[in-house]
Every structure is written in C-alpha cells, then in structure tokens.
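This document starts with one chain, in the form predicted on its own, laid out as structure tokens.
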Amino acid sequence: MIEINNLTKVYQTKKKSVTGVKDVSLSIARGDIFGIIGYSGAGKSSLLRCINVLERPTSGSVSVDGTEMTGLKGEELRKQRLKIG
C-alpha cells in the first residue's frame, strides 16, 4: 500500500519560490492502479519523485508498504526503490 498525507514540493529558483506539488493525500491499496493525468506542469512528475524519493518533499510523508520513505537514505532508499512498481 502506498499513503501519501499533505504532500507539498516546492521549488526554489533565484527570484521566487514555485510550487510543484500542494497538499496531496490519497491511499493506493495493494494491486490497485492508478494513472496520473493532467496538463503540462500540473505536478505529475514531481509527485512520482517524491513518492520514490527522487526528490525530497518540502513537507509532508509517503510510507510504501509502512515503510516512512522519506526518512530513508543511501542503500536503505535504494533497497526500497527496488519493491515499488
């Protein structure tokens, strides 16, 4: 299962701050699919990275199998990465 709660990404460029992702919470249980639509710049990649910690939220968590993947780094990530699809 993959729970995300109050996901935020924001960018910061040199002038500004842009934000990527605001505020997503949703629940995927296990077997389901989901896609992920929306207009150019709506967010869709940046929320992929953040669920496998490609990027780093701004605030937020995303737990994958009850595992809180934003606390993890290096090989722990890594071994992580490996169990999402």
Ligand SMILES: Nc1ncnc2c1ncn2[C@@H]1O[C@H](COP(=O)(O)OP(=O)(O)OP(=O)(O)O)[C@@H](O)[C@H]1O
The other form holds:
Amino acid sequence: MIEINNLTKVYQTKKKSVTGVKDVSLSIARGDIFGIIGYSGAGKSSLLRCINVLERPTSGSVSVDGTEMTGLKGEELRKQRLKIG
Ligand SMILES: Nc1ncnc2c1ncn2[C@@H]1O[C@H](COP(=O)(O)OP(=O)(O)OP(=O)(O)O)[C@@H](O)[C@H]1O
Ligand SMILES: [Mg+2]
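The form predicted in complex with this ligand is what I need now, so please give it after the form predicted on its own.
Everything in the complex follows now, all chains and molecules, and the chain you saw is the first one.
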C-alpha cells in the first residue's frame, strides 16, 4: 500500500523556486497498477523520487506498507528503499 498525503515538492534554485509537485494525495492498494501520465515537466519523476525519498518532499507525507518514508534517514532509509522497485 502506498499512501501519499498533500505531497508538495519545491526546488530552490539560485534565482527562483520551482514547484515540481503540488499537493498530490493518492492511495494505491497492494496489487493495483497505476500509471503516472503528464506533459514534460508535469512532475512525474519528482513524484516518484519523493516516494523513495531520493528527493525529500517539501511538505506532505508518503508511507509505503505502513512505513512513513519521510520519517526515515540514513541506514533505515536505505533498508526501506531496497524493498521498493
Ligand atoms: N533538481 C531540480 N531543480 C530545479 N527544478 C527542478 C529539478 N528537478 C525538476 N525540476 C522542475 O520540476 C518540474 C517537474 O519536473 P519533473 O522532472 O518531475 O517532470 P517530469 O514530468 O518527470 O518531466 P519529463 O516528462 O520531461 O521527464 C519541472 O518544472 C522541472 O523543471
Ligand atoms: Mg521525468
């Protein structure tokens, strides 16, 4: 089960801030197959990277099989990532 609540990712560059993902909430049950569709720059890769915290969300939460991904760091985070394909 993947549960995403009010996920927002804002990138800070030297000159400006860019919102890559804006307030996304969704729930994907075990066995469900989801596609993420959108124009280039819509935020598909950003959303995926926030699920395994390759990018840390600016706000909101992501849990995978009941584990709050945004609450993990270091070794714990690496172990959890190994379970995510
Ligand atoms: N590291 C970054 N620094 C600043 N802005 C970024 C960064 N990564 C992504 N962005 C911006 O965030 C927005 C979403 O980008 P993202 O790469 O997630 O889109 P995408 O849907 O995967 O696009 P594509 O179909 O081209 O792969 C875009 O405006 C992009 O320019
Ligand atoms: Mg992409």
